[in-house]
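Shown next as structure tokens: one chain only, the form predicted in complex with its partner chain.
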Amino acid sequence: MSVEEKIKAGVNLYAVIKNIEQLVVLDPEIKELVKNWKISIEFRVKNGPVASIRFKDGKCEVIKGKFRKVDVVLFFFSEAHLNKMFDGNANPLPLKGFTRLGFLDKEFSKVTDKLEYYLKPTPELLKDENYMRINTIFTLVTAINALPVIMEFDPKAKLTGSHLTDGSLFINVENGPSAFVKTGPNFLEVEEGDSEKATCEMTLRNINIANQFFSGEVDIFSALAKQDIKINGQTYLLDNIGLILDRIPIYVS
């Protein structure tokens, strides 16, 4: 299996669908749709990554690995097979939960369609303030959760990972979302955390800057000088994380 397929699969499972946790909070239509759902779905790739999603009490939780109890198991023969499904060109093999296939086809697909809507912006859509905010949040969540996957398999990012030192990065968008990443040599994990706990901080001036930054449209050196992005603490950590972030567009279209 190619490195590219492995990374794409990891990003799809661990980063892209992670956004559904926020989607059920931020989008009123989806919030209404899932409010009575009680179902868990496992995505399992043969000899590959596993992720699970659970809807309960109007909330959604996405995890790496398996829940103890699962209603539906969707099996994929390979990472490429999973990626094809995410591109809308293949179907999974259901191993468990045959009676829920109708639900997956009719109801769950509404959630994934909406997720795709927010993750594939057009210049026209980005003019809408609310759309831009949600797109930025999703791009941040995708980027941050893609970092460990990229570091594990991408040869350049793997080398960067070996240069990482013990520390933590807090990324904060003023009046917007934030994220916390813990690091160590060959180690990078998204965690709960705040500015106080972080050894390095990056603050993005507003949601517009954040959107451009996470879309890879910002020249970070210029943005730092213009104070659109502010950093402090162990900034060498950000140098390395920046190198891994730079690799994301290669695998996420």
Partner chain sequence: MKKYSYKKSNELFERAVEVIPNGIYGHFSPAPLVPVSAYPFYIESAEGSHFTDVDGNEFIDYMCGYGPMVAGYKNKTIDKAVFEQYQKVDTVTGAPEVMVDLAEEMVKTISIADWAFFAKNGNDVTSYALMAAREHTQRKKIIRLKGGYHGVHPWTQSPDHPGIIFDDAKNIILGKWNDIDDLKRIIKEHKNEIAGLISTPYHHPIFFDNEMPHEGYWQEVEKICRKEGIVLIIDEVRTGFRIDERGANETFGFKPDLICFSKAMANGYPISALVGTNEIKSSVSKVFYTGSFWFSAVPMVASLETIKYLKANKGVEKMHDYGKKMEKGLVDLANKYGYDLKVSGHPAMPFYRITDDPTTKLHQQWCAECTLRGAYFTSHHNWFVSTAHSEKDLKLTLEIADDAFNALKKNN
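One more: the block was the form predicted in complex with its partner chain; return the form predicted on its own.
If you are looking for partners or other molecules, they are not here, because only the chain is given.
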């Protein structure tokens, strides 16, 4: 199995589907759809990554690994098999929950279709303020949660990771999403939300600037000069994490 397939599978399971937690909150149609769902779904790759999704009380939780009890188990023979499913070119092997296959095909697919809708913007879609906000949130969630996977397996990112020092990075979009990254030599731990203290902080002035920045459309030096982006603290930490972030487009479809 190629390193690229391994990383792409990890990104799909640990970063891309993580956005479903926010999707059920931010999209009114999906919020209404899942409000009475009570089901857990496990994605299991042979000798590879495992992730699980649980819907309950109108909320969604996505974790690495397994829940103690699960209703549906979807098995994949390899990372490539999983990636083909995410690309719409393959189906999993159901190991448990055969009676729920109709639900997966008709109901759960509406969730994944809407997730794809927000993760694959067009210039026209981004003109809608609400769409742009959700796309920005999802882009940040995907990027942050992809960091540990890419650092573990990507040769260039692994080298950068070996030079990380003990510290933390707080990324904050004013009136928007935020994320916190703890670092150390060959170590990255991420979480969404606020932080009271970080050794490096990057603040983006608004959701528009954030969307352009995460899409690679912002010149960082110009943005700093205009104070569209502010950086405080240990800037070298951001430089190193930025080198790992630059590897993400290789593995995100």
